[in-house]
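The form predicted on its own is given below as one chain in structure tokens.
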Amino acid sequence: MPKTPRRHQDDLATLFSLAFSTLNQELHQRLVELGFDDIRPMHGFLFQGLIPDGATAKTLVELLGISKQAVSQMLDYLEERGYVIRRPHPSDGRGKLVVLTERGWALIKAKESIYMNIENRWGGIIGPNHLNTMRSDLKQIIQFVGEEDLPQKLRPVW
């Protein structure tokens, strides 16, 4: 006798996706309220690659798993809006290092504050200990999966 399929809402992939969407939508709504209305969800993973000391475009290509042209376009967009700046690389005379500007760091601080508020609210719903256990469990799963022989690196999905 075949198993009855789980309801769509009970599937872990769907639940993770919905939780991520909820978090991301609230984050960007709050960022707009704080004057960061030109930031898109796809920029968040690029910013993570720049913390704390910047990165080269090549490093960002590898991190994000997208083309050099796509990274260059994102960097142009963010540089035009004052979030990043390209500087000469300190150890590679031909290379450029992309670093956050004051506005970029202000965005990062705002994001961290918003995430903290969301996580505190979620902790109020399920309990702070459960939230911390969930965080720890997810880190463990990601670390384990990252150590397996996967055909490609683990990369963010946006």
Contents of the next structure:
2 protein chains.
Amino acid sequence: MPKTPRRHQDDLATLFSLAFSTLNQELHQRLVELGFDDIRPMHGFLFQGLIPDGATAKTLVELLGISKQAVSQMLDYLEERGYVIRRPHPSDGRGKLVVLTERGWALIKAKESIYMNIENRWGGIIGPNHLNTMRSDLKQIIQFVGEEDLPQKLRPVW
Amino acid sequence: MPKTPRRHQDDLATLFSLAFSTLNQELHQRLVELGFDDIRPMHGFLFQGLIPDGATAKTLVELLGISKQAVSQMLDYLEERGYVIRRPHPSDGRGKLVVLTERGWALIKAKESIYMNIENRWGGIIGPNHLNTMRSDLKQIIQFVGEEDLPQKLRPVW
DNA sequence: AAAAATTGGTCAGTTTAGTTGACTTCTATT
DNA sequence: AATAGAAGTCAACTAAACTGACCAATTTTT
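After the form predicted on its own, can we look at the form predicted together with the DNA?
Below, the chain from earlier opens the complete complex, with every other chain and molecule after it.
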């Protein structure tokens, strides 16, 4: 009896999920090698919200689509480890402005360089044109769906 | 001062994540409408492992990339709710064979029909050719990476 | 200008979904 | 027959989200 190992399906949901997982595994593996061993996948989405001039927790809540308490906990974690600092908000006494520290910026740079490397390699597999087409197709779909279904929150994770 | 709402980035990781999230939100929203209100996203990957003739927990562990105890808990959950049953394994007294019930199959059919509908709509946005190209490009990349980095586990979530 | 409602954020406790460790039963290897 | 390995479960723990209650500052209403 031939051993036919169970293969993953090829519906889009599975493909997106595996592609994302692949990217993230390599990213975080390399970040660990560079000394960023305390960063979890979800943090990446938060960091993007802080570029370039920081953000309030409120903004991050909207971006991530999670509760404000969850965001606050993530910020505690990242502040303890020196990636961000919370400063009083310049114009709103209730709020705080979260900004990147030097270490936070170093992480961003490292992330960008790693992604660039991966995308180049992927371009080698399917060709740069296909990769660019994929990117713009995905952007189109996400934009379309985002406009169509305003009520539902579009969050980076499920 | 113009209100410039924070937009998502367009690196591939973000795009994959948003695309996946979009698919999953619509899928689960519709499943709830059809009465499948107790299914969580991760369950989908498990169900795929049960098509067509069931599987052992061991196989599911390899497919999902999580601990066997976690798989066992998921199976408890799904068995309680009538989606699967655990039968003694026909040839290995230690093992059990997990198979889909009628309700389990009904869920699979519903899922397939919903995905087909979504993919058709997406084909309308970027064109069917682009959608097919995207699918085959993703398959190529995942296959390539999977062969290259054998040690690391390729799991459907992070 | 005072009162009321809203907003940004935190504190505390809970839930969900995974983890590890210890164990039982059955199988495979000597 | 003895022992090592594999499939699966039980129990306890952890990570990361959640909800509810609350405080302080701001904005709106009267």
